[in-house]
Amino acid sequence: MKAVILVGGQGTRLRPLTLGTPKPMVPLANMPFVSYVLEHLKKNGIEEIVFSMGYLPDGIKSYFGDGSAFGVKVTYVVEDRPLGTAGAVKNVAEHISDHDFMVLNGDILTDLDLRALIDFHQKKEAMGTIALTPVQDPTAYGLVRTGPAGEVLGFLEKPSWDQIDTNLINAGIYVLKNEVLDMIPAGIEYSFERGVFPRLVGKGLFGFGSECYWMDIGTPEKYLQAHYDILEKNVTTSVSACLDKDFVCVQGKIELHNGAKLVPPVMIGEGTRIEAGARIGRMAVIGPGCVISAGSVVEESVIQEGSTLEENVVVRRSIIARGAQIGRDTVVTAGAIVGEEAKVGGENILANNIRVYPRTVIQEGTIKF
Ligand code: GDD
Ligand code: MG
C-alpha cells in the first residue's frame, strides 16, 4: 500500500518556528517531525511514500532524498498553489496505484496500529475509513459521528460547541479506495473534510476507533507536550530506545562539566557543552551543538540545535529555535518562543507567550515582562 503524506500547510499556528523551517522539518526531540511519520509507516509495513508539498519544499527533499537512508521509497510532488487536502491527493494521482491507498496529515504524532486500520477497511469493503481519536475539545478538529457498525453518520469540520455530541474526531489518517479520486475535482482547491467526507456519508464511509497515543503538533503548547510525551515514553518512537532506564538520552559525545546536573527525563544532542552548575531537566530537550553556560537552568523546554545560553539564563516552558543566543541573566518563560538565530541580550525577561521573530536582535535589559 502507498501512503500520501500531506505537508503543504504553512504551519501558521507554530510561527515563528515555521517561518524559515517547514512544519514537517521542525525538530521534535532532535529529529525532523515528519521522520516520525515515516518511521511509523515503515514499522507498519508501508514503504512507498508520496510527499504532497507546497510551502518550503526544498528542506524536506534534501533531507529525505529518495528515502533509501530511511528504508523507504519517497516521491515528491510540489503544488504551485495550495490545492487543499483532497486536491493535493488528486494532484499526486499518477503516483497512486489502482488499489487502496493511505493519506496522512503530516503533523500527527501517533502509534496507531495502521495494519488494524487497513484490516478494518478491507473487511468492511469500505470506500473510505477514517481513523478516529477522542479529544477534549473537538472544535479545533473534524467531528465524526458514527453508528454501531462504525458507519459514518456525519462529518463536521471545526464544529461549534452546540454541534458537539461526541468526543471522537478525525485523526487525520485515512484508507481510501482508488474510486474516491474520481470524486475530487482536478486543479482546484478541494478538501476531504468539507468536500469528500460529507459527500461520502452513507456511501461506504467508516470510522475506526482504537486505543493509541495521538497528538496534532500544530501549536506551541502541543509541540512542547509532544516532547514531554516522547521523554516519558507515553508514545513509542525510535527515541524510546535511547532513553535509558533512568530516562536520560545522550546522543553521542557531549561535554558535561563537573557540577552540571541532568534531571530526567532529559535528552541531550551530540556535541553539546553543559557547563558547571547548569541544570537541565526535568523535561528538557537540548539539540546538538548547543552551549549551556555555567549556572543556567532549562526546565520543561526545548532548545534547538546550535543555540547558546550564556551564564545564569533560565528557560522554563519555552522554546528556543535553532542558532539563537540568549544573554546572561535573561529569563525565558511561560510559553515564550525565540525564533531562529535571534540574539537576545542579557537581563531581559521574555514571558507571556512572547514570540521573538527569527534573527531579531533585542538589546540588553529592554524587555521586562
Ligand atoms: N499538500 C497540501 N496542500 N497539504 C495541505 C494543504 C494543501 O493545500 N492544506 C493543508 N495541508 C496539510 C497540512 O500540512 C497538514 O499536514 C494537513 O494537511 C492538515 O492541515 P492542518 O492545517 O494541520 O489542519 P487541521 O489540523 O486544522 O485539521 C485537520 O487535522 C485534524 C487532525 O489533526 C483536519 O483533517 C481535521 O479534520 C482533523 O481532525
Ligand atoms: Mg493540523
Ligand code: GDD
Given for the second form:
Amino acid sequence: MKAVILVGGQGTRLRPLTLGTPKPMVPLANMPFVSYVLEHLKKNGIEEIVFSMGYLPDGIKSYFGDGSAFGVKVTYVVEDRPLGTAGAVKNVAEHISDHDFMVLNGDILTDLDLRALIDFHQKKEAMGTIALTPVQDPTAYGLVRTGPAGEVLGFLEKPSWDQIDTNLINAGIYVLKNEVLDMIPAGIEYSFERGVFPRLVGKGLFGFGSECYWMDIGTPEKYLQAHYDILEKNVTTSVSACLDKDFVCVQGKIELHNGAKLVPPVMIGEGTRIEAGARIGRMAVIGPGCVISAGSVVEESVIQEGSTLEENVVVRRSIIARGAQIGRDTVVTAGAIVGEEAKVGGENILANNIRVYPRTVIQEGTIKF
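Now show me the form predicted on its own, since the one above was the form predicted in complex with the ligand.
No partner chains or extra molecules come along with it, only the chain itself.
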C-alpha cells in the first residue's frame, strides 16, 4: 500500500515558526516533525510515500531526497494553488490509482496501529475507512457517528453539549479504495471532510476507533505538549531509547560545565554548551549547537538549533526558534515565541504569548510585556 502525506498548508497557527520553515520541517525533539510520520509508516510496512505539497516545498525535498536514506521511496507532487484535502490527493492520482491507498494529514503525531487499520478496512471491504480518536471536549471538533459494525452514520460539526452522543473525531488518517478518486473533481479545491465523506455515508464508509496516542501539533500549545509527551514517553518514537535510562537524552558530544544541572526529563542536542550555574529542565529540549550561558534557566520549553541564551536568561513554557539570540537578564515566558535569528537585547520581559518575528531586533530593556 502507498501513503499520501498532505503537507501543503502554511501552518499559520504556528507562526512565526513557519514563516521560513514549512510546518512539516519544524523540529520536534530535534528532528523534522514529518520524519516521525515516515518512521511510523515504515514501521507499519508502508514504504512508498507521496508528499502532496504546496507551501515551501524545497526544504522537504532537499531533506528527504528520494527517501532511500530513510528506507522508503518518496515521490513529490507540488500543487500550484491550494486544492483542499481531497483535491490534493486527486492531484497525485497518477501515483496511487492502482491500489487502495492511505492518506495522512502531515501535522499528526500518533502511534496508531496502521496495520490494524488496513486489516479492518480490507475485512469490511470498505470504500473508505476513517481512523477515529476520542477527545475530552467534543464541542471543539466535528464528531463522527458510527453504528455497531463501525459503519459511519453521519457527521456533527462542533456540537453543543446537549447534541453530543459520541466523543470520536476524525483523526486525519484514511484508507481509501482507488475508486474514491473518481468522486473528486480535478483542479479545484475539494475536501474529504465536507465533500467526499458525506457522499460515502451508507455506501461503504467505516470508522476505525482507537485509544492510541494522537496529537495535532498545529498550535504552539500542542507543539510544546508533543515535546512533553515525547520526553515522558507517552508516545513511542525513535528517540525513546535515548531516554530509557534516566530520562536524560544527550544526542552526541556536548560541553557541560561544572555546576550546570540537567533536570529530567530533558534532551540536549549535539554540540551544545551549557555553562556553570545554568539549569535545563524539567521538560526542556535544547537543539544542536546552542549556547546556554551561566545562570540561565530553561523549563518546559524548546530552544531550537544554534540559539544563544546569554547570562541569567529565564525561558519558561516558551519557544526560541533557530539561531535566535537572547540577551542577559531577559525573561521569556508564558507562551512567548522568538522567531528565527531574532536578536533580543538584555533586560527585556517577553510574556503573554508575545510573538517576535524572524530577524527582528529588540533593543535592551524596551519590552516589559
